[in-house]
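Quick heads-up: it's one chain on its own, the form predicted on its own, in structure tokens.
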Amino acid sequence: MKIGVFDSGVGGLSVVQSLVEHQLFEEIIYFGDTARVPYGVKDKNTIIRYALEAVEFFKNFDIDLLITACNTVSAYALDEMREYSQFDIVGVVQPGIIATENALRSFESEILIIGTQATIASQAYEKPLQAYGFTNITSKATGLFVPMVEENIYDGPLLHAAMDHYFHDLKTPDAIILGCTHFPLIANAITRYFKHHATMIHSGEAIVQYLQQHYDIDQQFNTTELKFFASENPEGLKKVARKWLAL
């Protein structure tokens, strides 16, 4: 299969990393809208417009499936994207919810959801988890993390100061939903901040499990051809991809 992966910037590479590690696809075409990142501070209509422009971009390729590796787009624009597209489109929110339910043994578990302002405001994670029966959910908009990842800041004093700003008054959670695909790139730092007590719900791993269960994907490919595109500074995107995907 040939698939597309779309994100507002470099964060969706964390999803690509999981897809490559599991050898699910023969070819992956990645598009990062780096000229307009972050999406999480945009209004709903703008997010939908950007998402539909991304669908138009992928119509230039004969893809079988498009993964929207952006939580903000997954929360606000999936229906419009599917209506506009001839190929199937999968978001990252539903797989993350399913992975959270599978990871926790008690409905009283403490869940922390972190994401962009728009994703948190949508309650796209919170409402379904409450419907499942989870009662202890804290949602926190952590928008500063996105530009840090875009600037290749994955650890260090600046990131620690931002984590302390957001997390200093929180209980240690049982699970943390990384509700932005930028955040797995700083997951190690977040794990250390909470002294390794929290289970991380990673969009990449969650969507791999989702695809295997819902699309009956069992074939593995020895190699995966990767193609990278960006709306601005494609070489910068490729540089990050080489680092994180060990290309």
Second form
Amino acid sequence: MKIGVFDSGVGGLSVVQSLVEHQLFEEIIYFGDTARVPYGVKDKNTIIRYALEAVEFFKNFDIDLLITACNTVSAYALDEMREYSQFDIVGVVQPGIIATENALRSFESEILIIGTQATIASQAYEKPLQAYGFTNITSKATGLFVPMVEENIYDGPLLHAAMDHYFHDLKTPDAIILGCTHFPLIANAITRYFKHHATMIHSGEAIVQYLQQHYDIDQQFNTTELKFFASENPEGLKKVARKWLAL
Ligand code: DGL
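And the form predicted in complex with ligand DGL, for comparison with the form predicted on its own?
Whole complex next, starting from this chain.
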């Protein structure tokens, strides 16, 4: 299977990392819309327009499946993207919801959803989890974490101050949905902040489980060929890829 991975910028590399670790695919074509990131502060119509342009980009390649690593795009644009493409499209929100349901034993469990402003406003995680029966859900837009990760801040006083700003009045959650591509990189710091009590729901891991269950993936590939494209500064994207994916 040859697949595409789309993200608003470099963050989707955290999803690529999981796909490569699990050796699911022979070839991955990554496109990051680095010229227009962040998507998480934009409105629905703009997010859909950009997502459809990404679909156009991937039409140049003979892909079997497009993974939308970006939570913001997954929350707003999947239906429209599917309408305009001949390949299958999978987002990260549904796999994240399934992973959360599987991780929790009680409907009274405390769930914390964190993501961009747009993802949280969409209630794309919250509504299905409520419909499933979960009653204690808190959603928080934690946009400051995005530029911090972009600045390679994965720990330390600045991040701690931001976590305090967002989390100081929260009950300790049983599960935290890392509803943004960038957040797996600060998952350790968040885990420590909540004193190791919360299960982390990571988009990359959730989508690997989802793909294994829903697609005919019975082969493992020792190497995955990776091709990186960006709407601006592709060298910058490749540099982050080398670092995050230890290439
Ligand atoms: N990729 C985005 C997401 O997962 C985060 C960065 C952005 O705002 O574009 O929601």
